[in-house]
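The form predicted alone is given below as one chain in structure tokens.
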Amino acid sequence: MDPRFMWETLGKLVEGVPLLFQLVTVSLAIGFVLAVLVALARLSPLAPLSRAAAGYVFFFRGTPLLVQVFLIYYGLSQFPEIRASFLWPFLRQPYWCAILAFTLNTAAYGSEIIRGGIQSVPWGQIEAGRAAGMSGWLLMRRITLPIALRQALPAYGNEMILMVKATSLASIITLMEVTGIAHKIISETYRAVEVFVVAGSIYLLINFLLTRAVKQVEWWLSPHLRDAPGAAVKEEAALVH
């Protein structure tokens, strides 16, 4: 391996990091809101709403993300109604097709994580909220969702990491993020191993920082753990490892 070539490659690949961050942040932000709505729909007593949400989750969890990207980018353009609609200026652009595919995919996985968090809320907490006069949306907003999101955060952190890695699929629809630039460099130099080692290191660093951020948020949302005896020692040990 040539360290000088790898350093030059790093400088070129870093140019794709802003696009990577855009794809991840926009998809996760919209996908999280959609995931909460789908999770609530899954738990709804209305059978049609619950079944529709279950069908959505089944499709997007049961098919590869690569296929979903192809269906949205190449498939939607086959319908004249889509090309004649107000959506076409967005759907003909690979950037928005990638955002749509990533958003729908992460929302499906995230909804199951959030649904599991909601169902794991201790019944005593809900009863305490009702005893305090809360009901309906107020109970959901002040008791159920905060506890559910805190419990679901570790699993949702894994979904965020998977989304960072999934952005590499955007390169197949001409988006020049890190992997797209890596393919371009390989086509010019035929030095695949060195280029992919550098690209993999970039993803590794991003996911390491993301993991640390999720752990800090989890620690901040768990005051009962911070105040427990020996919590500071345990947290310091966890950060070291």
Contents of the next structure:
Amino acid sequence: MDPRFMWETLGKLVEGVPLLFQLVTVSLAIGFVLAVLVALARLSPLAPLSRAAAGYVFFFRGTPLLVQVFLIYYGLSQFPEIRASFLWPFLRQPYWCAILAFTLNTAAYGSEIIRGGIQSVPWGQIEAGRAAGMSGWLLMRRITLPIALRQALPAYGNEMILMVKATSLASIITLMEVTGIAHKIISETYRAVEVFVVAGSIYLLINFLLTRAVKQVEWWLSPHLRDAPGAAVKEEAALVH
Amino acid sequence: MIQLLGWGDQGWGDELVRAAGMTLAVALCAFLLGLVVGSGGAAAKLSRFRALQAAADAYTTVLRGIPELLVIYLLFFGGSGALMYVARIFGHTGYIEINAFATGAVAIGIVNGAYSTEVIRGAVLAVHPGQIEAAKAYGMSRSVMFRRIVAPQVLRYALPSLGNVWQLALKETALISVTGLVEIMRQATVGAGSTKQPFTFYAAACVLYLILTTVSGLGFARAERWAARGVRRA
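Moving on from the form predicted alone, please list the structure of the form predicted together with the partner chain.
Full assembly next; the chain just shown is listed first.
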């Protein structure tokens, strides 16, 4: 272990962090919206819609992410129709292909998490919403989705960590994010252990911060589970009497 | 396309199916290694010794928090270096290359072991203390109690999550293609390169992966039913 080499490596690897952040945030943001839509489609009473959503989830959860990336990045170029279309300027760039693959992938996993959240909303809440005169989209927007998303947040946090790790696959289609740079340094210097320690630390730090952020949001969203100010004191007082 | 993916000299079908066998073999080795490591990790986490607990905690935190690809690179590039270092002590100075199969199975195995550790730990904790008490009341020795009471219940509680861990192993084997091991992904890339039909080959790879994940998923569902055969269902 050579501290100076590791310090230099850290400097080079940090240059890949902005790209990593872009890939993670863009895929997670679009993926989340898509995940909600897919979950709603999956739970819809319309059989074709529900079946299409199930098929989508089956495909993206049953195949490795790397195949999905390759299918989009290399595979789509097989069709002259796509090469001639207005989408080609996007689809021939590894950046957009990676984002497309990551988005579709995280949407499939996320939709199952959100579906679980929606299905765990207590029936009484929905009944109360109906009694208050809400129905359809209004009920969904005001009652079902907020409770479902709060319920789903811890599991969604895990999915976010998986996404941070998944961005490393972008390096295989030439994008130089942290793992890509690490691979380049290792194959130039053959000092695998030192580079691994530095690159691994970067990922661990990002995932640690992400976990803390999700915990914080969870705390904000669940004031009803926290004791009211002074509740503990009152309880103690009650025990004394 | 039928000719392209067909059997024999003209088609790539037989090559792809053989590659699927390789994927299955790597995944199986990795999963079994993960189970062994995971059992050790769970035992360490549940032990009385602080040092063991801390080591197991560090192991699961690190390997669940960094990309699998980095672990594969570490073993692929660092593994032969470490072996050559040891070999030099014994006077061997030549270049040693580690087999890509072993690299892949070990890399995915130790990542899988981190997930298995958490699964097995949870399953052990889920065994009701009353069961252990009852076993002691019957006068069972520790080994008999483990074999008759603890192990069957841990297996039942752990199976559903171990099914997920297995699926992870199966899908992560695709990453080993970067080391040149001819599994599904690598074979599809070779086929795509020589025929200029990448979509056809990656789609075929998807179908093979879907078959592997679906069939093994059904297998695990069966095993779960078997392990829970003594449980009354609501």
